[in-house]
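Take a look at this single chain in structure tokens; it is the form predicted alone.
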Amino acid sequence: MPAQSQIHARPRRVPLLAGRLSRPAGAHLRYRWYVPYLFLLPGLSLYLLWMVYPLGYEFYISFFDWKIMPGQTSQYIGLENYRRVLDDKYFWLSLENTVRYTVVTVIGQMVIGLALAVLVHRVFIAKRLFRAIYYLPVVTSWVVVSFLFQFIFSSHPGGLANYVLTQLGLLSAPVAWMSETKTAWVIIYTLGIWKGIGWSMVIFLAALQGIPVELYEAAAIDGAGEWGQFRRVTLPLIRRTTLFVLVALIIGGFQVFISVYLITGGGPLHRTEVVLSYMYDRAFDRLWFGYGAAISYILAAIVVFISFVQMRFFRQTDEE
């Protein structure tokens, strides 16, 4: 008994936790609203010194006659140089040239891309390595495969391709593949379908995964075959992830520069430019940097009016 009576009397000890929890919720918020802002910042400062920043300066630079050389004076000339560019007949066919290589190659990788992921989708054996295999060209550098294809279609009689196809008696003599403007659209098409489907492929494959195989079944049942399976389960339930691909495809269609001026540079006589590699020879190899910001201007009013057009369009047709 004494020792319970002494268990007993000893004072109950408050955990410091329990007594801070013990306060009012809101006591310290006000002091500590700031926190998460704090952890954005750096990241935030970043994106605001190397993306906001150049973007706003670059709008500003486009009013003016810029000028780099010390002692010299920038003029103010408002909108002359988004009339001049928009006055500009290479301008047109380099929007042209980039509007065709944007359609070939959108659907080509759309179409492929999908057609490897159907593939894909039902092996059983090695599914990885064949996802690995077909997006390895996607991690691959531009510069990369640029000098690659770059070398296959060389014009001499040493390049690959015209070496295989004097070879195999398809051709006769040696074809001058970039020096005509034909042949050069063919190599950077194939450059761009090719070096796109992988991501293509991995997209749709993730939401062909996402569809159950009851509804396949089905489909089978009410006696659906394969190709009435992909047109009425397939395709309407990976509409969404269609439209995805479709506006960032025709995103980065809008931006390729590198293959082109790479491999053509822009020639011969400007038949094979596109708008950044216009933009990037009149302001960085002409130092016209105002009317190269026009440019630049200009082709992003374009991007962003084609993917609202887009965007509309395709929830209109699933709210229908």
The other form holds:
Amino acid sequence: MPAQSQIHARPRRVPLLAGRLSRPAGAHLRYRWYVPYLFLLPGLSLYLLWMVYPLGYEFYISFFDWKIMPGQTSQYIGLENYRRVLDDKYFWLSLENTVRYTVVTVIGQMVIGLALAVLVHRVFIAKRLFRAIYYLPVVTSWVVVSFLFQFIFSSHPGGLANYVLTQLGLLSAPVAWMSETKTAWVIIYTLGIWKGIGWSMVIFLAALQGIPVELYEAAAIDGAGEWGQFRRVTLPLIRRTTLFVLVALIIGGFQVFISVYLITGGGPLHRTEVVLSYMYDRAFDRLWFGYGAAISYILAAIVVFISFVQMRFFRQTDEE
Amino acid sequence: MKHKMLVVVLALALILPAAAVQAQGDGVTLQFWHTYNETSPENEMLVTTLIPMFEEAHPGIKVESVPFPYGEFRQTLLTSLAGGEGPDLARLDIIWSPEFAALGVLEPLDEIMPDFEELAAAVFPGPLSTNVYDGHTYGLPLDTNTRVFMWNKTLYERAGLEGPPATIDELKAQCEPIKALGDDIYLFSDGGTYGWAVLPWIWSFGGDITDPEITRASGYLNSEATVAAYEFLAEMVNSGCFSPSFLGGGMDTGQGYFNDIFASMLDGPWMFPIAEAQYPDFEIQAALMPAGPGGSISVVGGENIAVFKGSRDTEAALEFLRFTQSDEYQLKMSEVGQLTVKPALLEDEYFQNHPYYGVFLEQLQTARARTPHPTWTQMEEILSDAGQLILRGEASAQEALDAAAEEIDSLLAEGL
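Which structure goes with the form predicted together with the partner chain, now that we have seen the form predicted alone?
Next comes the full complex, this chain leading.
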């Protein structure tokens, strides 16, 4: 708000001095209500075309037995797709897997990300270098690292993970990582955490840099040790950042797709299926597009609901 | 002045591409999508020999070859067709033809080709039948093949074994000597429990997937013989005789075979050109599928060629399709492991003296095709999942197959 009122106020205060220069360009722009929209138009139209329109269309599709081939007719079936999705054991399995993935990777990313942020915050030499190194996985392509992880966790005795772990004596025999449900999850979780740590670290680091040093000095004088300072000064002051990171990571966790699709393809037996990989399978493999659209909307509803509850919860505790 | 120049340049820029299109106006470029393997000589044969041959004989028709990896092809094709960006022609796995025909995207050749009868009479009836859906024929066979038993001579010799097993019982007896070579050496391997892998075992044990009319799976998929086939596979995988690649995600079967890790496998004629190109010192040994109570029955593979509705130029596409049925095309492709579908050609000297086609032709006498039905992809998923449950010891063969049969029954009742 303050920024806006300043802009409005400026021409009135400086008419005599600025005179001709400021008036024709700036003065009557503010009378035309549509001008801001003109500036928004390029971005907004792309947003409408590529985001809002497909979303709306997808919602429409979710009420049909949708046929994709030209010339076939799609039949309106009301809520039938939603009913069938909620009745589908594989949907529930994929939802359970998605929730588990989200819990594991969000905790992993936040704890390790925060720990790294605290460490990097204290490093004085080559701070930028460390920051860049930890951030690197974030900017790499999901597709590329998914394939890399597939190679690392090859079931062959000469696969990197198998080789190193057997040489170290941590494994007695090479593991067929991809064909067992549990070990397949280990790969997917590890990838999810490794790739996300850098992002939460950078956000936490920014928050840490905003905490005045005096607070730590005061706490130290009051007799707080390292752990005490972390708990009583750092954590409370980065609360809002923590909330932001939590919400963003949870939303991201629910949208896990590429790594699962590329590493296990949902197998064995749909046991590593997550909601989006299952949606993709039903829509693009079986051509059940109405069904897939219904799955997407159910997932979207869940994510919106969770974010809403989180926001409310944090606002409440903030007010206390 | 500057502005005028700019306008002229812009105007030219707009005209030139249009002019370029005009220039090739009388010609047409057909898109031919296929899964000829890019790392094997078959794709090279198509691109450097056969297509130029066709283009020379048909001025004005150009053919653009677009290769895809097998695993992605069906889905890419489906989505492209839905978006109206499909090819003019495609080489389809015989098992996909009924599905695409049911979707209404293929031209019924028996209706639009005046010389259809003649072309159809020149090919094997079995492969031809995989193009039939609802009384019409939506393609012509391009190549045929089957899987035979390939054994690794080095490993067999090291294990002191004389030769390939004639029966499944003999195969089982070969496990011990092979395992004696080392824990990470396996008697046999395959990449999963999909139809292409398990059907030879099911049929050779005397089992089946559905009744001959493809109306139900109960009584066939869960019959005593099919159960016995799965119990055999489970026993072999669990005892370490067959490789854990059956559970998916393991070592590539061909790679393990060529690198003396897998002593045997079932595979097709294309392995010979691959060996020649990548493992020149390796000598593939081929024999018939080991026989069980149901005989020595392998699975028929192969591809069809079909023309799509909405082709840029249907007549030109049909002309290319005719070319693929010619003796020239069929013989050239046979040189690179794509066995011909024309019985008349087998009389040719080339096949009479061929080093490896003999065993495939013999196996084809009894080989059977996967269920030709539009819902095959879904049936196969059910089949494959049941196989995984059994091989992982999470369900008995009877339990898993009872449940799978029931699922396939309802699938067949519902239709696509």
